[in-house]
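Have a look below at one chain only, the form predicted on its own, in C-alpha cells format.
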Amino acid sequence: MEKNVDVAIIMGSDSDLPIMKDAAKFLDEMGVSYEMTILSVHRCPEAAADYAKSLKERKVKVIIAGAGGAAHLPGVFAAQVPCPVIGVPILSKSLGGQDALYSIVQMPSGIPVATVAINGAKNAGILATTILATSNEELYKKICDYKASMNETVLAKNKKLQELGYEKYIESMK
C-alpha cells in the first residue's frame, strides 16, 4: 500500500467486503486508482493509526470507509486524514444497520463524514468519483455521460410501459 492512490476503500470486517466491492467496482468502470484495506480501529488501533498517517502523507484524496454496528470507522479516520471521507453504513442483524447509520451520521463538530444509505457502497463511489471530478475534466465527463446514460435508460422504460401497459410490461419483467 505504498503507491498513491485516489481512494482508500477501508472496511472494518472482511463481512463487509460483499458490500464494500460495489464501490470498487465503480472505481473500476470509471478508472479510479484505490487500494482497499480491511482494518478495525477496535482490534487492531495501532495499525490503523499508522495507516491513517500514511494516507495523510501520500495525500489520498476521498475515503470510503463501511462499518457496521458502533461504526467509528469513518469517523476515526476524518479526525486524522484531511481529506472527504465517506461513510457506508452496513446492515446488522441486530439493528438492521440503524446503529451504523446513527453513529456516521451523528460525527460531532469539525469531523464531517458523508454519509450514503446502508449498504450504499455503489453510491460511496459514485461521490468519492464525483468530488474528484470537480478537478478531473476526464472525470467530469465520465460522471456527465453515466447520469446521461441513466437518463436514456429511465426514459426508454417509461416509453415501453406506455407503449405496452403495465400488466404486459411486468409480465416482459419476468
Given for the second form:
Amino acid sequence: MEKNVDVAIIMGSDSDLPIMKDAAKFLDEMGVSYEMTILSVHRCPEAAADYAKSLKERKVKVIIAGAGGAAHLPGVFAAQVPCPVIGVPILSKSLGGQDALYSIVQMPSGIPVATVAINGAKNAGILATTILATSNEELYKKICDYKASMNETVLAKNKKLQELGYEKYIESMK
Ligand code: RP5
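Would you mind giving the form predicted together with 5-O-phosphono-beta-D-ribofuranose (RP5), to go alongside the form predicted on its own above?
Okay, now the whole complex, with that chain kicking things off.
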C-alpha cells in the first residue's frame, strides 16, 4: 500500500532531478513529508494518469511538478487532482526555459497552476510549505523563523558593507 505524504514532487524526466532536488531539500529542512516521482504525460500517459488517481485517492495536499520544453505535466496533474499545483519550468538549451514557462503559466481559465521562476524549485518547496503552514502551527512557526533568518542575513551584510566599504567587502568575498 502506498504511504501517505503531504507533497508529491513530480518531474517529466530524470534530467529534471538536479533542479527538482532543491524542492525536496527545502521540504527535508522543514520536516514536510513528500515523495518524488519521474513520470511523463507524453512518454507514459497511462502511468501518469494512474498516479494522478492515486494522489487524488490519498488526498495529497500539494503537488510540485517540474517539466521542460512543451511542459504539460503540471497542467495535466492540475486537471486531475483537486489540490494546489506548483509548476517549475525547467531550463532547456533551445529556448532558455521560456517554452516551459509559457506552457506552465498560460493555463486555461478554470485550471490554475501556480508557477515559479525558471528552475525555481526551491521557491516551489517554500510555497508548498507555506500552503501547508496555513493549517499547521508548527510549520507556520518554521516559515516565520526561515523568513526571520533571511532578514537577519541581509541586515548583517548591510552592516558589514557600511563598516568595510564596497572595495574591502568585495575583497572579503573572494
Ligand atoms: C520534459 O522534457 C522533461 O521534463 C525534461 O525537462 C525534458 C527533456 O527530457 P529528457 O529528454 O532529458 O528526458 O518532458
